[in-house]
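Given next, in structure tokens, is a single chain: the form predicted on its own.
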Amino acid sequence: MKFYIVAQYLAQIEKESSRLVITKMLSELISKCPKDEISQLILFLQGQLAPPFKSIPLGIGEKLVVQSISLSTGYRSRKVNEQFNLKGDLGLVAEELISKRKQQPLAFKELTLTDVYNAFMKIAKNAGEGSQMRKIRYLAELFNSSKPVEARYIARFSQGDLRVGIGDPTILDALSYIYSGDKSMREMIERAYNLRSDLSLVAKVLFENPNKLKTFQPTPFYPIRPALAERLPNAEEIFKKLGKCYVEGKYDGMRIQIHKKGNVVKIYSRRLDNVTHMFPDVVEATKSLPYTSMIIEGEAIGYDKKKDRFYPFQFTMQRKRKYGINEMKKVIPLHVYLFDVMLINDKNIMDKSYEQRRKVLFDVVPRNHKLFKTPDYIFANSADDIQSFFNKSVRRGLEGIMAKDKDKPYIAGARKFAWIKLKKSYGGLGDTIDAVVLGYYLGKGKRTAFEFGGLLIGTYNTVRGVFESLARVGSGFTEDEMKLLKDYFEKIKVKRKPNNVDSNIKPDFWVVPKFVIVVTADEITVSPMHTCAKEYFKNKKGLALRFPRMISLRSTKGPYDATTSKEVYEMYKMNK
């Protein structure tokens, strides 16, 4: 497939604001792609060379792209940087400078999608002495053969985001449109994606034989998209919804999914990144379990044995470092609270009831194991049981509780009231919100020096397929966090509002919606300014947060894993 066709479609999609039109244009592009290139196209649209769990990062920084554009066009790096500072987008810089390059390449080759993908794969796998210069040369060779519009998306892909407002939900809809003309196949396609977490594989199988998607089963080393919890305001509402149910303590740690096949163990984060290197102790403990294969899920949390208490989430996350892990596991020893099992000895048990999965889980976890534990739990026969256990859990320093329907299967990647969480009170909300950053503001007064004054945040509307504004957050940041956020957002700021953002409020700078923070507030109110959940209100009003403040950064969640607009609306109704 000619790469120029891909670039032209992306340029048209970038100008469009209608989600339905974008979906149809995307389905048209995908349907034109040959079967042997469909995986490459889907990955390119996602801005990645492989799914996160395969750990193939591009490893291309801004400076490398600047030098590559300079080498290809004949303009000095200073000129490229000046344009970058002006436009805030290396894609637009590459497009403009290649359209008026000072030097013409000696050889020009019309690019195919495969050419572009293979070139980036070669760049990603290049390592060792002199690798930086080789990467610059390989990327410059791509620019040499690029038309201006192709260069825009080559430069953006090198930074991991095409900036056209296409996320996984839109791609899933587009794949459904190809075969049914509407979203009716979305559920089947998404089920397969939830089980394999590789949209390029799902698309490839869909093109070969759609019926094969129905046969997908949990498979070791393909992480399963995690089950998600609903929220209700109190124990009474939970019991009214579930009746007699299991209730577990909710731990504020790092959610992990452990896979084993033979003597090989891999561990994945909530975002499905391969984080095996963080947990050598968990790997060794898993190897000792007497099962040929398994997929099991739990919460890893640092534990202070001397004081008999859990470390805060940020302490546990220090395990994320690449070096010194063996020393760190001594400083921050773990407890891993295993709470569900999806596969055991090659047998799929996701479709079993929670009660049946629990029996398997308790067989899997050895009693009095040094590392592996099961959460404290009760079987609740009444709302009073739930409330009593909640109070006890909070006194122990836990986040709250998780109530689970005893009859429901494991529902990957979705919220369907199989699990319901009740957390200790944060402000007037009774819970926190994981919000996506849509833009940021320059600092004033004491914050002038930081060039950072606050954030515009929003939530994802799963029906409309857009991020909707919820609040402007101006408090809760430390000086270190302000500097960190400003430096990060400098890299992903864009000149105009992304076409997958619905906001009446304009920040000083828009950013690509990909970064998640945890916020709380005094209450959720109806607002004429914000767009969150606006379909539930008349006169174009939406929901907003009153006196919002940031609690922490949430690096373990992606934008589509954050709190949805519907969830905020449900929280609003609860508070009412």
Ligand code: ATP
Given for the second form:
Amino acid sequence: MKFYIVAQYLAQIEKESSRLVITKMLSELISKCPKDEISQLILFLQGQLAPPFKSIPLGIGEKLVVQSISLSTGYRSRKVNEQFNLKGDLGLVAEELISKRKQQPLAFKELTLTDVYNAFMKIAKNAGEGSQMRKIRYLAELFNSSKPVEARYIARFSQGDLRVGIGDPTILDALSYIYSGDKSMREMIERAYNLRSDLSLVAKVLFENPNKLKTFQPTPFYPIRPALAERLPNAEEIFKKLGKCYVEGKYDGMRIQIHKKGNVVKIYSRRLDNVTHMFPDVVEATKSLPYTSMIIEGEAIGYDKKKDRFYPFQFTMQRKRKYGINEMKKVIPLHVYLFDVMLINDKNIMDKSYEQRRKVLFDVVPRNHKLFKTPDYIFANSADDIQSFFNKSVRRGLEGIMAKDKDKPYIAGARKFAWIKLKKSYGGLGDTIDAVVLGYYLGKGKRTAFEFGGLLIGTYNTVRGVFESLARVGSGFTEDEMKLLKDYFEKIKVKRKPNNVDSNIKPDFWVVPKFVIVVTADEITVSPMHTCAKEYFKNKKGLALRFPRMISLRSTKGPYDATTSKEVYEMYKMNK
Ligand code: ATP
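Having displayed the form predicted on its own, please output the structure of the form predicted together with this ligand.
Starting with the chain above, the whole complex follows.
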């Protein structure tokens, strides 16, 4: 497929604001793609060379792109940098400077999608001495053959984001449109995606034979998109919803999905990154479990044996550092609380009830194992049982409880009432919100020094396919954090409101919606200013946070798996 066609479609999509039109345009683009390039197209749209669990990062810094543009166009790096500071978007810089090249390249070759993908793969795999120079040359060669609009998306892809407002949910809809003209096939496509977490593979199989998607089963080394929990305000509501149920302690560590096949073990995070390197102790312990294959899930949490207490989340996360893991293993010994099992000895058990899966799980976890544990639990016969277990769990230093429907299967990739969480209170809301930053404000008074005056944050509306504004957050930041945020947002600021943002409020600068922060507030209120969950209200009102404050810059979530507008609406109803 000619890359020019891809770039032209993207440029059209970028200008469009109607979600329906965007979805249709995208499905038209995808349907034009030949079968053997479909995976590459989907990956290109996602701004990645491979799904996160395959760990093939692009590895291209801004500096490298600046030097490549300079090499290809004849403009000095200083000039390219000036333009970059002005525009805040390497794509627009590349587009403009390539349209006004000072030097014409010797060889011009019309680019195909495969050329572009292969060139980036070559760049990603290039390592060792002199690799920076080679990377610059390969990227410059791509720019040499680029028309200006192609250069825009090549430069943006190098930074992992095409900035056209297309996320996985829109790609899923577009794939469905190709075959049914509407969203009716999305459920079937999404099921396959939930099991394999690789949209490029799903699209490829869909193009070959849509019926084959129905036969997908959980498979080791393809992480399953995690089941998620709903919220309810108290023990009575939980009991009303689930009746007699299992209630487990909620451990505040890091969720891990452990895969084993033969003697190979891999571990994936909640965002489905391959994090095997963080857990050599878990790998060893899993290898010694007597099963030929397995997919199990649990919460890894640092445990202080002397004091018999768990370390806080941030402390456990120090294992993220690649180096010194073996020391970390000694300093932060882990407990892994296994809470679900999806595959055992090649047998898919995701569709079995929780009651049945637990039986398997209890067989899997050896008794008195020093690493693997099962969560404390009760079988609750009443709301009182749930309440007293909650109190006990919080006293023990846990975050709260997870109530589980005994009859439900493992529901991958969805927030359903199979699991319900109840946490100890956070500032009135009963939970924190993972919100996406939509824009930022310049500082006034003391904050002028950092030029940082707070953030406009929002949530993703999965039905409308847009980010909706929820609050302006100005407090909870340290001075260092303000500097850090300002520097980061400077790099992802955009001139116009992105086409996947719905907001009546205009911050000083819009940014590409991709950075997620954790906030809390006193209350969720109805407001004429914000657009969050506006479809539930009349007179163009939406939901807003009262006295919002930032709790952490922890960004373990991506923009599409952060708290959704519907969840905020549910929290609002719950608090009322
Ligand atoms: P979510 O995962 O629901 O999007 P989150 O990442 O902010 O939100 P929480 O809302 O705190 O996490 O709660 C869900 C998480 O609780 C799970 O993803 C899992 O990591 C963790 N967890 C701890 N204990 C358990 C348990 N016993 N059963 C299931 N999950 C548990």
